[in-house]
Amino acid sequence: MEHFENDEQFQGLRVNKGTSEQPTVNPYLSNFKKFKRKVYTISEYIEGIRKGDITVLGQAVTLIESSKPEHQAIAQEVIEKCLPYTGDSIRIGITGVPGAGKSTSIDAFGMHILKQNNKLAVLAIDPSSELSKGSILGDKTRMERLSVERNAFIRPSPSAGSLGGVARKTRETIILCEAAGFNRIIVETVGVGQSETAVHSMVDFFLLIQLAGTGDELQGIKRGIMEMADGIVINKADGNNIEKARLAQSHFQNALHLFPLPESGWTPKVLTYSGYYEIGIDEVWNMIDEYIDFVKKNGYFDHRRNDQSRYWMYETINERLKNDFYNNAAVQKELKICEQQVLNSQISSFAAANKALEVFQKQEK
């Protein structure tokens, strides 16, 4: 481009010629072939999972997480064919208030498990924020040792899903992990909230991690979560915090005495440990082993597994009906009308719901 400022009439001015516009994409990239992920057949998925191939397992879990109908169809067939090879693992649910050290503890627990020649899968239930759609992916970075172990598989939950949907996918992922030979499964929840019930419905042992020295240790812990716990551990029992941890231990132990004996017949224990310094890890795991032996002998282990299978059958039905309802075109149209009538106080919320349901029922006939 020539600049008029360089004309002789503009003495003392000089504008240099600019460089041509550079391409925004690196031209050297055109020499590389675009990477395509291998597409497996159902038989290849089964074979790879049975061999413990982490790559195949990871892609199978991705199919479970996918919302595409064609992916779901393949995933369900893979799950069905993996079922005969499942059920031999010990499933442990871990929860605790934010900052309780769940990820650090799982890293320590996991290394202890691997030293006993076990294979470990760590899964996470995180329905994620409805605003930010944030996920727990960062937790994997806090399991530094486990993340590089050959016999460990760490899988964060899918982000931006309903609690029921995320929990169901985690339950299905457990099946694939067991078929791949992982005989120890840890399911982690994020914080203390509704996800605890979902985790409790898919594990054999439910562990609550607590902290000492944060004020009233019992304050803010829902009774339901305390009743679900098969064991409570007080983390960060090291240095100057040891006495506070022991005091918190006695508080929780006294609180547990107020609850009726669980259906399992097991009396929950309260232990102290330090996940960071790995103090008391053996005692925590011995408690879990003791519980598993106890419930297997009295038959509760199989009873609980059967109850969980029944629970997830009905949960899956509920989830499917909910999706079918909201994805129905006639229902979507009716919902807009009903919503406006509710906002204008022309109709009650309950009557509006019934109108929408009636439209759905007519569509299904």
Contents of the next structure:
Amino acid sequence: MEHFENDEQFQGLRVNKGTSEQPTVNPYLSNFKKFKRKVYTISEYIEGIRKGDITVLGQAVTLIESSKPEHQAIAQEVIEKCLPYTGDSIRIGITGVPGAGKSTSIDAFGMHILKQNNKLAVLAIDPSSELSKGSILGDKTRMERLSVERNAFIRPSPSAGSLGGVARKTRETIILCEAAGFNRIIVETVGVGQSETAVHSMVDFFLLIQLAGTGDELQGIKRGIMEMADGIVINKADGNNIEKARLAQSHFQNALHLFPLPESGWTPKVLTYSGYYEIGIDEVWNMIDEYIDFVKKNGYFDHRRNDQSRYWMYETINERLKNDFYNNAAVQKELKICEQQVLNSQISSFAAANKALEVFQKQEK
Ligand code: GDP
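I would like to compare: after the form predicted on its own, may I see the structure of the form predicted in complex with guanosine-5'-diphosphate (GDP)?
Then the entire complex follows, led off by the chain already shown.
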């Protein structure tokens, strides 16, 4: 007998004849190679983006993020052709320290935005990726409701390169998103350094998310970040935190009075809300709408966007010059020599810099 357990005496036990072992690798997997990423032509990119095709948009953003020159060439052409279809949007920057509740809030804000028949793109600039390749904002999907919405496009921070490079890529991604019909753009960043300046340089409204603390919460924030903010919102105003949040609100309001009136002519507001319990979301969004109305009427909206365009022109030039310089083989050789000479006190830092720059200039001729 093949299986003695099947004998009558062992009632209740039945062992069936097994099937043959399945291969560990899915035999159909090789077919998937055929489905490899489709290569689009420039006009297919434009057409797909203009139709709001998320797959094409996502691939175009991947080209923007790529460091390969051939990808960059296509990306630049696509961006150029998308430009006429952009600008008709509201761009909002959101910053706050880790744990302030940015993702929870953006999920809630986003659902509010979608309810008003808008299309929303959420992009990020994560400065932690520059040095550590780490990521404070995280790659996991943090906006659970938004991430399954058809009218929302969520893209994590580009990871390679300097902060300037990462920010430029996000700036270019905004263009493609707008051409794809996304009329609300949120750019998120972590409130820990230079990245706020980068975000500020590409948005119409800059929102700072704060938490109520022990009363000295103002000390931890750099003055520059507060000065940049068009609105400050104190999150987690729920449960027995409401009173503390109100107290923080008045602290911030008082502190803001000490700053000169911003160029926009708009006095930044301080509100309390709860992203998690969705209390006060309307008020936060009404404040942003009110601001946009205000600056569109007084001309500051266009003024700021023009300033930003100029800023990005020079940023792009600076970045290209720096990359060309440091990637130049002759310069790299010269820099090694110069560095040693400086360390050995043979020449001054300035003379060394001049020598390296001269090598570059000769190469350029
Ligand atoms: P991020 O690091 O700024 O993106 O912050 P998260 O959105 O991940 O939130 C950090 C923690 O705070 C999470 O445990 C959230 O559940 C919690 N949180 C976020 N918003 C609120 C809120 O409005 N009220 C309360 N009580 N907790 C919140």
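What you are looking at is a predicted structure, and each value in this text was computed from that prediction instead of being measured. For the two forms, the rigid core is made up of the largest set of C-alpha atoms that agree within 1.5 Å on superposition. Numbering follows the first chain given and starts at 1.
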property: Rigid-core-superposed Cα shift at N344 between these two forms, Å; result: 2.7
